[in-house]
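Next comes just one chain, in structure tokens: the form predicted on its own.
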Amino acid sequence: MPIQTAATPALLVDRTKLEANIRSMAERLDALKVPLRPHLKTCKNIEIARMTLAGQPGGITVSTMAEAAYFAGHGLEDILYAVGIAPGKLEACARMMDQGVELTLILDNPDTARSAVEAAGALDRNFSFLLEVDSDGQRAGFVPDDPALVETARMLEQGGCTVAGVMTHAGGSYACRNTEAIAQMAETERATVVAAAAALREAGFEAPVTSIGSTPTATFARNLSGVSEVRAGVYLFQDLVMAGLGVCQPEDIALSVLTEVIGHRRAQGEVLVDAGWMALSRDRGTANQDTDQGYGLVCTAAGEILEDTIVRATNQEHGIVANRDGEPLDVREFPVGRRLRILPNHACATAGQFSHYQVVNRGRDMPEVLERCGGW
């Protein structure tokens, strides 16, 4: 098991909970009625994201072109990159609509709109967007009542690209102090796609698609009429900072990173691991949650959650690991040696230190190591 030869720090992911948090988001979908394109900038691998596919339609989200093509290259061909689309990539997306992919892409403004016509008359190719709309003052983006929308529509149209819809994504829902607030963005969420696109119907586009999409509010949404998909990634693996927000337990995280304690700081009571920011990341998404998780909870090799033990602070190779409160830990329980597992506060952040994982619990179909793709 790559618990006991893995050299550490390892990215471990947990496939009989990675499965029960796909198949949760999966069920709370199909309740409300609404198909799930996946966002696998979270997963960057082929076999989860299959896993995520089973019994939806087969769209997939990703956020930098490298993820596109790795996925379009296992056959996944139906892409949305949700990031505004930069002009200087418009050249490598017309490759990759060359290559069969049916790309969709994303902006939120006039100006990449020309720059986005301009590319298309160069190119010879009719590019297909999503207008990206603010439903949360938190990132750029249109407003549903703002004529720029329309008008920008109208530019695309005009210059040869096709206007498919809108999309948005709540990430104030990250900031809620609660589940009933985590509720009242979803609705904000939902109801701000829902005018934007009928604001686009009025003037005369059909704008088919209304796109949706956090894990927050995904689990907590409970009307999603009007809305045609929804975009959740995090949810595969879920983490600190989704356990504070009471979208899922600590016991329900799929990722943890595998460490070995190396040293002690005995008159602090502190213990030292070969786990830093480098594999950890320097995410400190609970710090301002109710409880602050430092860099991460602390389990043992089995993945037992040791109650308020945390990394208290990280160097680029070294993690303090301390109990929550300061008082010194009885560094006899954790010799040199000793292999732990440390829960992340953001999945995606904490995974992106590392180029594959090793699977625990793996099922017959399942190697014991998973790449990652990387780049961007």
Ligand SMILES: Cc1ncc(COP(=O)(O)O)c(C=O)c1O
Contents of the next structure:
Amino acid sequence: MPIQTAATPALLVDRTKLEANIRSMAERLDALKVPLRPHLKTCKNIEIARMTLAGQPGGITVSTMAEAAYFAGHGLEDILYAVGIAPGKLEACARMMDQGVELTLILDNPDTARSAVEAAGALDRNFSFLLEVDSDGQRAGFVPDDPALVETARMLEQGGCTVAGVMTHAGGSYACRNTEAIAQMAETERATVVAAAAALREAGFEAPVTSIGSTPTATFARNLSGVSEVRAGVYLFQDLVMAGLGVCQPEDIALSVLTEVIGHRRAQGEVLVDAGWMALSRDRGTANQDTDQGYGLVCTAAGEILEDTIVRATNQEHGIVANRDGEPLDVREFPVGRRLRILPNHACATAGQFSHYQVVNRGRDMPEVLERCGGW
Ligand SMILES: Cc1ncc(COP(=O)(O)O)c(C=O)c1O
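Structure of the form predicted in complex with this ligand (previous: the form predicted on its own):
In what comes next, the whole complex appears, and the chain from above leads the way.
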């Protein structure tokens, strides 16, 4: 069992919880009659990718060229690279397309479109694009009724590229205060792509793809009519930010960091462990939620949550475990050498600190160690 033997800190994935999370999102989207194009930036692993794709059309979403190359190398060739394309990456995209990858890119401005048209001419390639639209005012995207959306689509098509449709990501759902607000944001996300696609279709584009997705909006959407696919990622593992939003319970979180007690701050009633921010990440996504989980919620080695015991502070390789309310812990319960597990604030950020997972509750079909692709 990796819990006893893995060198700490180690990244653990609980297969039973992972499977339950995958099943519950697949059932939700089935009920809403929309397929999943899972965002694999969360898992960065082929075995987990294949689990998420069971019963789905097979298209995937990635956030780095390294993920695109890794998954294409494992035979997943319908890839949406869902970060606004940097013109400097177009040559690498063309090389990937030469190897048979069906790559779709995104952009949200005429300047990038101009560079794409130039590169399409110089490289003699037809790049396929989704135009990104802004549904939450948080990051990127055309405003749906901005005439620049249709003008940019025209520039792309006249320049030998394809406009496959539109996409948006309601990342603002992470800041919602209740599930009703998330449901409303899901409706805004849906209405935004439907309106943008309608504008393109009125101008003569087919624009078959209307792509949306974040885990909170996918979880609480009531109606996804007009949406052609949902990109969700963090639902695979879930995390404390999702638990704080009501998307899951802390018990559903499939990812944890295994750590060992290395000492005590007896005067303060605090415990030192060998998982600092290099293992847990610096993500403090629960800081503005009703329950601040510090750098993570502490569990026994077997995964039972120790209520109100959190990683209060971190240095690079040290974590300081404390009571949430500041009352001293009984440090005798945490002898040096005791193993603990820490549930992450943000699964993508914590997993990003590791090169592989150790699987707990694994079945015969799954190896004990799963790789993660890294880099960009
Ligand atoms: C463009 C895009 N699509 C989909 C997602 C998936 O969102 P989540 O991890 O909440 O499922 C993300 C996450 O950052 C994203 O950036």
